[in-house]
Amino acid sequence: MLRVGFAQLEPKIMEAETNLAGAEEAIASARESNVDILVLPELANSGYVFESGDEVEAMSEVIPDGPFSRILQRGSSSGMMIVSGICERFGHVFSNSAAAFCDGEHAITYRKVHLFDRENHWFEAGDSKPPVFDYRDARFGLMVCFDWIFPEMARILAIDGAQIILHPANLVLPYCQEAMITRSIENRVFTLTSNRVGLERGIQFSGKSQVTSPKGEVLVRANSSGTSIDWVDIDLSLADDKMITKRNHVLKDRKPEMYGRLIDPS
């Protein structure tokens, strides 16, 4: 069993030693509550709501190296993988990132591929595909927020061995917690969405940060608006039966020679 967590926050705009103490403060409640795996939401170190690039860089940090991802780090060195979305600088380039840091060491950094409304004037679209890691004999995938409206990448990530997605996030759009028990169902794996709240220059987020298992149940849910630290005991290895009936694998059973379309970007 793994105990796997979400801290719904409110990371403030432009308030850098504000989102530090929030994630410390985080982090340590886990700690606490014995949290072996802790998902903070997409940006928590800089907020969302940017207004030009000169902002944008003020935020961003070099990825393990910046103030923020020492902060994961060393909260992560009491024998927890911590994964958080990061404003992230590397060269000239800024991009929307998830870090995960596992037992004081950095990981793995995903760069989010499907950039939504006016992220595109801020950052560098990932042009890898979201990466699937090994983390206590259990494998782990990441993706972020936007990531979610593209079935094709929680698909990829269950073909190539995901247990449980981990999907830091900014909500703004009224689907997605509901989408992800869909992606649970289609992939038999478990999910685990960490959503921020607050309301940050005229954007709403919506909060309801959840775990999700096989077969689409909402394991533990928050609510729309506060802050909070919230866990649940799963065992990943439920979701390596596939078997959506006694005669229907989920994953075995798909007839890839139909869905060229998919990829032809005729």
The other form holds:
There are 2 protein chains.
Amino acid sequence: MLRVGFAQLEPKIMEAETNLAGAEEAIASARESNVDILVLPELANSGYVFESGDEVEAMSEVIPDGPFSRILQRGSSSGMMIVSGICERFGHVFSNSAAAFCDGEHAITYRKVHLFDRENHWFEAGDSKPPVFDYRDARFGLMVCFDWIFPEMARILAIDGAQIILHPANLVLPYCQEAMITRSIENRVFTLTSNRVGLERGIQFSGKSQVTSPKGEVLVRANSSGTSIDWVDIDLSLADDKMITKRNHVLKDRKPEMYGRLIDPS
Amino acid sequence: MLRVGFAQLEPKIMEAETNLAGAEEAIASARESNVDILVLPELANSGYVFESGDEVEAMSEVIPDGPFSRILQRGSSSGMMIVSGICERFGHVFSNSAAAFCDGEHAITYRKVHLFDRENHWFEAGDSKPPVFDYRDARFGLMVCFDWIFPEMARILAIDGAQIILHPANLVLPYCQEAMITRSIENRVFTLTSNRVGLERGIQFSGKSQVTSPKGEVLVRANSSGTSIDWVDIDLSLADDKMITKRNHVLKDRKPEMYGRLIDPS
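Show the form predicted together with a further copy of the same chain, please, the one above being the form predicted alone.
Then the entire complex follows, led off by the chain already shown.
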């Protein structure tokens, strides 16, 4: 059993110190509650609604040496995994990233592949498929926010063995939370979406962070407004049962030989 | 504008004449209501819960020469498209098929690729990707029932230009109707699921046949029990707008170069 949770936060645009303090507080609270796996929202260090490249640069940091990363790394040192969205700088470019810290170590960074709306102005899209990695005998996949609308992403994570998809988000469109139920069912995986809340420069975020089961049950869901920390104790190995009927395995029943159009749509 | 509808029926296992009469009545009723595109459920000629290969053989027919096909073909001759699930015999094998009849002609047959549960005993899985075809300046895609759980299927249909996915079904699991909303959103297509109702040899079917829009709206949905004919007038070209934001095209934003695992999961 692992205690898997999210911190539904309200990062403030251009207020790095506030966001650092918010993350520290959330981590301390999660640790007191013996949460094993804690997921923070997308761009939790920076806020979301940038108005210039200068703002992006000012709020970005190097992973894992930046101040926000160090908070997450230190927070994870007492035997936790912490995943968070981070406005990342690497070289001369900026990325909408998610990083995982396990037991005081930086484990992995994923750079968001499918950028949403004006993110295309600020960020370079990632050029690697979403990662799957191990921690405490379980397998975790990462994707970020708008990646949800591309069923290919959750599918690749499931094919690669993810038992749960950790999904930092800053959701604006109203569809994702219900769609993640479908992502769970079609892949027989757990999903955890950690969303932000609040109104930022006219953009409203939708909260309702949630954890779903491989059977499409919503195990816990936060409110649409208000910050909160919630968790659920789950046996991630339940996601290894891919049989949706006695005779149907949701992955082995796929017919890849018929799916060529997915990678050659020309 | 096309008037697109479904006949939510209750086919009876081993009662070919009853099923023929039910289809004839539904077609007559749809024609009176000036329905342009009518979809009947999966295996509408045969019923669903077979107990032996002999039963499958007894209820199967050749497309388009069998009696059920002829009813559909004749019904379509006054300027309609009629799609139905048919228990098909071809050569020495049996297929869970969907056939489309347009303006009195047999247009296309699709043989279900992803067989559900005990269907694996009775039917040979289709070996061709799901088809997209034109009628009255619109583009239609076909899939059958359990194909819904494989997001690859709706995706291929959308990539191939389907504006609406016509989806005969005999649904047993409770997930599909909500999942089809996600299929609509992620592909920006209309979907029409024509489901059956009733209890057959201990198996309960879930009704709630529906039409969804590219924005994930449920335009019409039937009850969970009771036969009915429903329709909605839609401009299928709305499905050509793939922009979910000003900057995001749900198909062109895909990154096929990163999706190799979908067809090479070994």
